[in-house]
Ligand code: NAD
Amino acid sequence: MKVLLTDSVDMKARDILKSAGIEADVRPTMLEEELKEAIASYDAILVRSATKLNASVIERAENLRIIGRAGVGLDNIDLDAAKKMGIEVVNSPSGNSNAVAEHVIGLIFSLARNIHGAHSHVKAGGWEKKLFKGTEVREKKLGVIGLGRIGRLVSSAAAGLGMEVIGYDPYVKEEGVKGTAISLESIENLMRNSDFITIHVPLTDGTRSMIGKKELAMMKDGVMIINAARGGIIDEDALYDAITSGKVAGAALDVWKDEPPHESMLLKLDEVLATPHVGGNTHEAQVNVAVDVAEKIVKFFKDI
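In the form predicted alone, give the structure of the chain above, and only that chain.
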């Protein structure tokens, strides 16, 4: 069996595969045409988010039995094409959850205290304290859209900071949040009452642009928005208008509709804190997801 590892997947994955007698080739960066030429030689491929396994690539994977995604989201993999070819797809739904949750809490603090702006100001030679009067998160309302692993971790951490947590998830009932600090609300009530809103849902046809002009208009004046889930969930043009009008006081975006977002008008706004899709990018998380998916690939080949 041969496995291709791309996107700088942690080398512990290679070690696990090799110890199981599986040949593992490491090619961190591959252009699409290179991947199309190479993929037919492999029984499995292990990727992070940079490699795009679209239909035209998967159709060339005549020997591929399994795709492993070292992370949560599967939007860089054409699942329909994989299913058509009879290729199993596995991921690591929890390996980087803590890393993303911690990043979200950091983004909340940075928005509340304008840490990013103060940093740039001092580095540029400034020392005007009056420009950077922030707000405390204690006793503020945090709206959490999506109560999966990451949403719940963020909720728990926020509650520990003295925030009041309002949650919305159409798949979670009252008994599902019993014993937590989360108060379940309708999405309309969440939008109207939250001081901060953070999003933790996958990108699907149902969630694409779920935060648009209408939803932004519902929100409190001065709301701050965090998205470290998936780009495309927020309508970026509508968000730009909401920030420039003063409706939204700030936004922290780790994910973007187009990545990298070099053409986004949002990058021109001081109220926007931008990070390059690094929510799950900690040493610990990258080891966790690589090990998890490598072990799933080993099990897959043992079971067939």
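Starting from the form predicted alone, produce the coordinates for the form predicted in complex with nicotinamide-adenine-dinucleotide (NAD).
Nothing else is written out below except the one chain.
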């Protein structure tokens, strides 16, 4: 068995494959043409996000049995083409959940104290303390939309900070939050009562623009919103209007409708804290996802 590792996948993946007796070739960067030439001689490939396994590459992968994506999203893999060739695709849905949850907690604190604004102010020569009277998060209500892996990690960390956690997830019943700090509410109650709202749902036809003009109007004046899930779940034009009208006091966005969001009007607003889709980007998460997917590849070859 021979596996190709690209995109600087963490070397723990190579170690796991080797110790299972699988040959592992490491080629951190490959042009599409090089990949097309090489791929036929591999039984498996392990990628992060830079390598695009589009149909024209996959069609050349005559011997490939499995594609491992060291991460969550499968946007760089043509799943239909893989299916047509009978190639299994595996990923690591939970390897970076903790990284995202910690990023979200950081964004909540930064919004509450305007750390990003204070940072830019001092760097630009300012020292006007009165501009930076913050708000504390303890005893504030955090609305968590989507109670999956990341939503739950955020909820328990927030509860540890003394926040009251209101959760909404149509697929989670009361028993599902038993023993947690989450109190389940309707989406309307969550919108009306939360001081901070954080989104942790996948982007689907059902969640696209689920936070729009109507939902923003329902929210508490001065609410702060965090989105480290997927761009497009919040209607960015409606958010812009809600911020400029003073309804929304701050928004922290790690994900954007268009990435990079160079044309977004939201970047012009001081109330918007922007990060470049780095929620899951930690050293630990890179190791976790590489290990997770390498183990899945080893298991796959053991089972066939």
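Whichever C-alpha set is largest while still superposing within 1.5 Å between the two forms counts as the rigid core. The structure displayed is predicted, hence computed values, not measured ones. Positions refer to the first chain, counted from 1.
Student: So, does Ala157 move by 2 Å or more at the CA between these two forms, with the core held fixed?
Tutor: No, the C-alpha position differs by under 2 Å between these two forms.
Student: Is the C-alpha displacement of Ile58 equal to or greater than 2 Å between these two forms once the rigid core has been superposed?
Tutor: Yes; Ile58 is a residue whose C-alpha shifts (by 2 Å or more) between these two forms when the cores are overlaid.
Student: When the larger rigid part is held fixed by a C-alpha fit, how many degrees does the smaller part turn between these two forms?
Tutor: Spelled out, the smaller domain pivots 16 degrees relative to the larger domain.
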